[in-house]
Amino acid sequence: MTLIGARIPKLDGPGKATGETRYLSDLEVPGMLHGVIRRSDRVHARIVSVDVSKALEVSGVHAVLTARDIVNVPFGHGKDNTPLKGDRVRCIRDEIAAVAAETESAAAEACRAIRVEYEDLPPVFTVEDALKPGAPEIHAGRAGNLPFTYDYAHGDVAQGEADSAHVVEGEFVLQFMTHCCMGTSAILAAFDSEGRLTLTSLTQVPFLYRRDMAAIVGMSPEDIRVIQPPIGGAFGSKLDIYPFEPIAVHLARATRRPVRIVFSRHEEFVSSPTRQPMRVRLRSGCDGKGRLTFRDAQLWLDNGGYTSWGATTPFVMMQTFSSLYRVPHARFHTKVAYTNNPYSGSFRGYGNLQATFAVESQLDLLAEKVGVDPLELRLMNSQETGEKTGQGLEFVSCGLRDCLESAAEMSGWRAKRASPALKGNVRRGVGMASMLHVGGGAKIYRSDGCGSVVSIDDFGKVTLVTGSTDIGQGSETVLAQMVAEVLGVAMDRVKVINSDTDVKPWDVGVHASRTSYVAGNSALLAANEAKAKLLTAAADLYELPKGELSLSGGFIMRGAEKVDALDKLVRTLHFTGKGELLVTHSYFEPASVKQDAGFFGNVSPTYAFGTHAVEVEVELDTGQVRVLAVSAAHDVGKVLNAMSLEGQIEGGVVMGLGYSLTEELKIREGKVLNPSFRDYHLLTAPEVPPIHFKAIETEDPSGPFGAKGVGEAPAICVAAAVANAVHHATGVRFTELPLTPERVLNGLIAAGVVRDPLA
């Protein structure tokens, strides 16, 4: 029976599941101090003075550092970041001074200690603000607060706009998303007696963390060893290096003793990176059948106070606004502007839950317009296998039509969009989304490959050292899956080993949704090549015919016949003359381009299509939304394993609907407002609807078994299919998330469907 699409747990299941799974936060090693961080209390101000004297005195105290006490070398996309501020705090996260002492409880005493006397200097809390003539300079030498712009177009949208018998235009309003992970941002610094240090690490990219902690500490990267635990929540929040990492080096250094950070629940609310917050302006044409015309988008981000992955987005984002169905004319421009908010990172999506959010929600607009289905409109319009977008975007497989057909059967769409239910002051409403994603990776860089290394030992045992890493997401199970199947053994049989720089292969790391597609791939060359080894030496051994040998059950086989164990016949490669080791190693580098400077070309050699259509009921005199059913349609090229497919499809809808009603960072004059879990509203259990989920199989044929990634596709058009779905039953759009009951009722209020109950 093939491994391939079987329903296998993942393999750290059991060690998570019972409390064995040791985190960073549980680990301790000797001679370990803690590590706290003084941060601002304020959002823009000169820091005139800094004392930690009486912060010296508190018992257990090791090191008290601040900006004079270091090399505060800039880092970050816009090099305007520093591990610690010593003439200025830009946003309520700046970091002022840390302690290292022998207890947590010590350090954050002593932090309290240190009095820091500010000048304040006048905020600025909204693009529209920072970017006024004359306003606030953040970062001095940057006026006009604008780090970054991204532009790109193909076609000729005023050529579009003429073509179009429909235009349709709107502004659409996204709100601040935290990742919530279970397991707060943390880590571990140690330097060895030859002066190596040794980070223990929840990084995302331990490779070009590596290189780029180097630099900010002053070492080389080769005297650099990152060790990744065990990771309790990613989704994106660990994909960049922060101010704690490297303060945390700052202290082993200064103390020569181990220094381990880990943020407070209330600290990772206020001091983790978040999802972007943004302001979309969309103009969208079809002719009067329904075909798209143009688009044309206008998007302003706000940057905060500083610059990390979040301000990278438009990158990805672009893609949804070329290539989401056939769009002959297209044109993105934004600006990335400076405030004295906190600073978004990398999340789950990377900026295509709020372009997705825009285009489909202008989608339904235009299907209104020319008085067809909304699923009419996007069959009409969705591209098939073959296709290069203006984008320069080649879909060598494209499911986006089954996606769509099967979402609207599962969901009853037909049906339901014909006769909204009503239920007095209830009703019920049904909308669509799709979404496009890359699903290989994304080139970046000029690299975005990953190695492997598969070795066989005397008793069968079969190990795989990978370059990629498993952030939660089961990567390590399904590559075991790969393995096994090539080498005909059993799961059991197969050790995945990639948490050590010192020991594993180069990998760009964990984003764009790449390892299936990029690792699956390169531990397939591997394990083939060990395959092609074994039934070589099995064929001269026994003088037999290669052609008729294969691998099953631990076994060489001839046809049903077994000739020889695995284990055995590696034994006896250590006995010939050769002395030979079954060990082979291998590289994958994707078939994608780094795009141009007009950001065209084919980023990534596959891309990830789905639809989701989701069943709504809307209480009018509350404005309560709730969702009764999801059903999700995804191209996955091939389903490696079903049950972990399943599980990535049903939290990435959960954390769709998430972003679409309940959670919001709440940020005011650049303070956070609900920093906790009592006051930040994540989907509990009886809130999350059934969720109904089909996987569409296209073989893509570069993928791993046919295979392409979908680890973010599932979170993408959640909010797009919800807005869509409030609209159907309530006759009202709305541009803004999220939808909470006050925000929809006074939507109902404004659009007359209810009366104000205060007037």
Second form
Amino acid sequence: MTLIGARIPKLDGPGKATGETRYLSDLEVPGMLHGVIRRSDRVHARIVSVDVSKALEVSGVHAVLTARDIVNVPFGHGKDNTPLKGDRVRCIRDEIAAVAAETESAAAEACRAIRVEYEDLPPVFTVEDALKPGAPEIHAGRAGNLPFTYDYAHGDVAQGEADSAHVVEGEFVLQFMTHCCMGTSAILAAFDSEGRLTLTSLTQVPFLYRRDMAAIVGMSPEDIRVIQPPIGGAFGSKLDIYPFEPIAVHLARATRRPVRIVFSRHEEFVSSPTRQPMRVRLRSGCDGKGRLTFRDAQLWLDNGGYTSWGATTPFVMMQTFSSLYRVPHARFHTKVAYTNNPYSGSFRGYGNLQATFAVESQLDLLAEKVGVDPLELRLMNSQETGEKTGQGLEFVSCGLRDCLESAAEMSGWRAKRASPALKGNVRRGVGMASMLHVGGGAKIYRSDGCGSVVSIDDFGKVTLVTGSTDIGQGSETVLAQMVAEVLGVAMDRVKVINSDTDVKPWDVGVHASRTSYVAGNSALLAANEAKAKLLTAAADLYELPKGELSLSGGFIMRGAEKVDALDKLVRTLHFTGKGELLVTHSYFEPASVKQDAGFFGNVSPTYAFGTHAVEVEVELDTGQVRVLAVSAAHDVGKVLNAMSLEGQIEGGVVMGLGYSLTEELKIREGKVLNPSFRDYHLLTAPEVPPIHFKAIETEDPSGPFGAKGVGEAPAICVAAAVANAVHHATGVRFTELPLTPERVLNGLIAAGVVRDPLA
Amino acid sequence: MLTLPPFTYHAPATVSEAVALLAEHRGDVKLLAGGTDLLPNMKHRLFTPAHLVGLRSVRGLAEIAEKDGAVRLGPMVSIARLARDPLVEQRLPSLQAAAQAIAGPQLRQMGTLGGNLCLDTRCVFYNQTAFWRLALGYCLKKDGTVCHVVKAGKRCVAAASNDTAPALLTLGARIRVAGPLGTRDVALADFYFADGVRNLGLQEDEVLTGIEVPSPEAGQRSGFQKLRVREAVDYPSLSVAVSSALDAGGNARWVRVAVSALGARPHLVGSLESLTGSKLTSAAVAEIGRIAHRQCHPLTNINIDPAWRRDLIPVLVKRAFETCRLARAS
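Since we've got the form predicted on its own here, give me the form predicted in complex with its partner chain too.
Now the complete complex, all chains and molecules, led by this one.
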């Protein structure tokens, strides 16, 4: 192999680095109008009246729509949302009216001129309040503000308790976090003269999007074409349809003009989804040696005012409670409750950052009770290749043990763990945490597949048309590598087309760390078929034994001898004889199953594992936590592109560090207090520590070249490792994120580790 | 994108032209130095002046020189230059440290000393978009009558967030202001008021034209510490500047400490006279920290726990004294 595992720059890199790439916010088409949304300034209110008369008077305005002007079809995972709100608003972001105008400023001015009269309703801001008997009902007919509950169990928790020598119990509280995509949410909707709709959209799921959008705007899915332009980040935030998208369609329909909506940064902070805040109550047990006996988890999730795919994150979280390390008995109960907070959505890790924080924090607590090193406790309970977990997850390849040992080694674990460094007012410590996540998609629909078409033109240029979507994670590059590898051509001979539903074959979408695995296997099938066709044709043409032929350097080879050039052979096939085209296609369906009603079943064909060891420094007089180094080991199956992989790991680690230390969307009475990059504290370069990475190659038997997904993995186990390191440094256990210095100092004072400076 | 409201830009060549423009457009004009504070605030519709008077073209406002017993600093000196200027480094160590701790490289390049001294006060309920403030029902500082920090509060408690102010306060700086009636000098300590709506003693038609810092005495040292969420970009959660002059025996001739970013007025800590003539031992510094702590009462005007910010005053006072640098001969 020559290309697999190499350091190959991303194909979209030069365009993005030079500013040549045109994002949706750069895109203007003739006749285009600008859409702006008038949002609610109340968190929970009845809409008494909406007066748009003044908005219609603004020069340049083509249309002003309210709920009265459209067929307002309920949509979303809980079918509880509508594009425009007619009678009631349930959170600060709610869409009441929309304007299309010649300029963005005219549209904004018209929005400001809309008069809305409200009658406030009693609000609910916490899950606890939402679930109280007699709490205000946020959606009529959804009794108890409880759109979803999840229950899962394997084994017998009571037996697990009986088998336990040690039990730890605690509550973990996780915050709102938002994606902070550099490109804000946007859409361009345009109808043609035949009534067909083209949506230039940032969606992660273009084919499901066509179907769902068609239902919302009253069209046939086949009349909707989705074009996916280069995108400035998604991280899960574009898994759902959000109200602004059908609103753009309604505006385009009303004005008979293309309409573009681009969020302002403020709008992006307030009106795009968040990571679920939640409370996790967990009991974990182990026997006298440290072997895990049971886990019993209860979770309460803040859904916000409406239900997105985010409400299904318990589906992923329960895998961590049931199957991260060997757990003979496990129980999981989750309530997802409506509140009048901004509503949460899907976000890289999909609940697993929260679940792993709780589970891995308690592993350290158990290790302490037993009196063993946390690494030893984890190794003792680590899974191995070939195991099937209580939930039915089948680990056909499992590098968890290697991850644990490699992360420990890179971090200097044994020496540093033995003696936490004390230096004046500053304490140092190391902590670790591991993670388990799907590594080849998740079968939540009847198919989790992806289609591909490979063609080779008469100049030998290879085109891969893939159903999959690149949201910046680098799938375009990795898929091109796989195809180039099979066909024995250089990277620059392969073009990937992945951005137009009129052209590309079906795919579920980009989520669940599935693209390298599922789209990769799909591309491989088509590429291998193309290779077989080429070799057969060459064997026939030159009367050579096919088994002795291979593809390399753009030639058909027999051993070291060039038989024919690839382009020449393709031309021969085109222009002589039968006149055959070199086009192959494939559909890959992973060997996973839809789980049953009790959530049992092997939902992914393979699973990703990883361990992070983190070294921190804690200032005792301020509470400031500084991360000195992160050592990350991940079972990636096989390295496909070493450079791209490092990028994924580093990006994920930094995202996880932000979650651990500084990032929190602060919500007060339903309102976002910090809707700007000035006040929402993403980490900056000085806070990012050295990140040491080791790829563990377990060569998954079903993965493309042995690879498995790693897109979400590196963000997942950062926070628990940081909290465990802070505990090692100070002896104080923190169960609430982020670990801001004020939280840490107060914790240190409360635990008596430091004296109140003025006491 | 948040957009700027429309305005007419004026580029006077002299201070008197600038003052005339300010007087002419009184009530609908703002002075623009580096723009790093004003322009984002305009995008948030905190100000929508029809006229901006830029100071870039006015000559003589960007000098750094020491003469006649004072270091003279022009208001248009960029923060970046302040952070690396050799004279500032030698003579006014705390001011250099403060400049180095402001925002990030790009903002330091554009931001100016005068602009930093005249920085608008900041509050979580004020530095927000127009729509956000509408949703809140506005606030005492802008368009409203209610304070959301102090319920039933009658005085705005938005925080002075300029890092150069506490340093210059402890260095005994004076400023020069030009207006329609000529120029006047004022001690920086008298320039700020404890009113977040308007904490500057500067009329709308006045221009800050110079900053004058007495040349350091023998044995004078100064230091600065800033608490912020990240090591770049952020405004202070708390800032502390200290300066002192020690005699040949190591006894303090005087000690000055300023605490800022807590309330509307950078606070020059009082009751430090008792330290005169004594050594600045760690016990003495701890006592200074306690005195400063007693005098400061931060509120939730930013998204960071006020009790923690207050508790950190003695810590930052201690660090500021520990990191003090001696002013060297120029």
